[in-house]
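First, one chain by itself: the form predicted on its own, in structure tokens.
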Amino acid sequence: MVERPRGTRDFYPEDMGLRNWLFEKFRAASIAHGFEEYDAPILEYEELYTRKQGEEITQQLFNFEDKGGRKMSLRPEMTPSLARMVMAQAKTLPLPIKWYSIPQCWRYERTQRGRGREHYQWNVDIWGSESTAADAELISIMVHFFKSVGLSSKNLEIRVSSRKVLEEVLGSLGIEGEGFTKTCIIIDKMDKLPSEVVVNQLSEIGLDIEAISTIQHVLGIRSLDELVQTMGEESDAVAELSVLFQMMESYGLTDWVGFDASIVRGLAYYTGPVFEAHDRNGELRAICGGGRYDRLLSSLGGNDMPATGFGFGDMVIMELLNECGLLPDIASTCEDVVVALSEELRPAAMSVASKLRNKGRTVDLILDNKKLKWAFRHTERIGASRLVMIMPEEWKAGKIRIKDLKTGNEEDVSFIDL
């Protein structure tokens, strides 16, 4: 038996309903801000992917080279296929650009829960705007969608903070450049590994001790009052942030969102403000994540252009749902049932399936020679609302019998009426 690839999923009829609400909540939230949709291939060439790069993201490429030996990879990520479109025509978008997109990604790494392989990561994204306005418009995005699918404040929190407050720690200490990209990419994985393994891998790329407390000390930090007490007043990440808070306020997200200084992502590009959205039980990863990457464009070869953003996986906040029992039954897109009473009447039964479907109805033709009582079961289980029956003497006179399993109740309708 052929097995389907480690990490992969089969989406079922009955998956495919639930991806299918989950991708229409998500493309809701970004209309009703004024997004427009996107989508780009999911191959490209591996250099987009290796350019100044966060190292974890370079190891995990589905990366090969094609028959031409060119090397290319399945995207991990949307971002820099974005940004290779927004490079090829950025002097004739108008700016702001708004857009989203689900793309399907790809990441070859240890399967665990909430994240496989393969997954669909809603993607939406601002460029062209230095606002922190545009940061808070992502937030108001998130909570959007978060209502839509009937989860609260007290079921998640998106925590906020800005790598302006890791770079001025870090400059103070004289860890810039890549050094400051390798201890990002390490304290990103704080909240998954032992402290004492993330000492020594911080002590591998050249901190002491002291700098090391330093950072524990700012990373610990979960107030803005705090924050400013440590930074000061003066403090570009503090001005930064107090502005941030003050729009999310503004937005009515008070409750929904908390200052953390541990969020750092762990990509080389962020620049501002990051953000991600956790389950206040703490028992998923993280369910969505983003922030500000104003100087992206330049490590690719381009001019930079302001840009904030943020991606958000369909698997952890299924498993979410799934726990607040907040999934939705799917109803059936099937509103009517045709079946012939016998071989000779299945030419009448085409006639009839064909009719309705050009009147707007969905029709599910039964195909074979079923008896009737199949036929009702059918019609329940896909949940249809109507059997309609092409029946030797009813049709001599041109008329179809038709039942409302709502109703329970039959009549005979005129073919020409129907």
Ligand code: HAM
Second form
Amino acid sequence: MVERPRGTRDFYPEDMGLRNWLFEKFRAASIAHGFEEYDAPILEYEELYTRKQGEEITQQLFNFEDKGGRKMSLRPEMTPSLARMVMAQAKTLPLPIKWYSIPQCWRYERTQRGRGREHYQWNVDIWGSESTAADAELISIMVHFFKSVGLSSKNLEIRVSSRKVLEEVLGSLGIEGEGFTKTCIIIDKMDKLPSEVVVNQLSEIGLDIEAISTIQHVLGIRSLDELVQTMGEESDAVAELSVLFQMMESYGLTDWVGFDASIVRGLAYYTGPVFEAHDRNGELRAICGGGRYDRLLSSLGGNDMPATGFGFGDMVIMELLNECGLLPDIASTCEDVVVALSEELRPAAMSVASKLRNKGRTVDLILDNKKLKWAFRHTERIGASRLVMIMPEEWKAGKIRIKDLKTGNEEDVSFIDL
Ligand code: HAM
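Output block for the form predicted together with the named molecule, input the form predicted on its own:
Entire complex below, previous chain first.
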């Protein structure tokens, strides 16, 4: 038997029910904040993703040559496709753009708990607003979603920092541009790699011991007060983060957020505030992550436009919801089961099912010859509320017997009154 590719998932109806439930919650949080849905092809030209700063994601492409010899890739993330779409209509799209999507993304990853080779990633992005209010709004969307699935700030924390913190620190040590971006990408791996490996990688890109120990000190900061002490009141990073934390207080999000200088994110394009949600027990990988990326368009050959957004995978959140006992029982969407008690009554059962469906009820019509006992058990198993029986004598009189499984009541209803 041919197996499914490693790191991919099948969604049997029960799994699909949960997936649809999750996506509806994603959609509801986006819509509650005035966002519109978009989509893009899962297949893109590889060059959309070939950035050179050593990001893991660029080494994990599901890429191949198509029959015309073009280098293609399945999308590992949505942001470059979104950037392409925005760039193509930059002159005409009314700003700010507030869009969301739930694309399937593909990364050739080492599969582990919460990480597969495909995942669905809720993306929420705002383009055309420089204001920190846009970053705060995104965090509000995340929290709206968390609350809607029954999670609280006791379960998880959104850790916030800004790329500007390290940019300022490294800038004062003469490390800028590509050196800064590469440093961020290496630092992002700190919780996954032994510290000697990280230190080696940092020295390989030219950082000396002094720079590395300064970085280590700064990354250990866990409060804005401490950050002010280290960076000084006049630091841009401090000013930006102070505004952001004040805004989050206005939204009533204080319990959900915390400053954490070790959050830098592993993608090259971030330029400002960055954030990730983590479970408070620290058992799972990042639940979601994002930040401001004001200079992505110039790296793709366009004119820059301020942008901020996040990606939120479907895998870690399902683990967390499962652990917290918050996954719903997915009820059947079927209200009625219609059964004919003999083969001759099948046409009658078909017209009854049609009539009920036309009236808006959801109906499972039993297709094969089955005993009444089987029909009862089936109705119970799929969680339908009524069993509609087409019986010889009753049908002759133009009637149908309906059993309500909740109340146990049984009554004969005439076809006309159905
Ligand atoms: P990312 O941190 O690479 O960011 O991914 C965002 C989220 O997608 C992760 O926090 C996780 O929930 C999920 N995720 C990523 N890789 C996997 C995987 N292999 N298996 C399961 N889940 C995964 C981005 O992709 C950015 N483009 C997000 C963004 C949007 N930034 C601004 N706008």
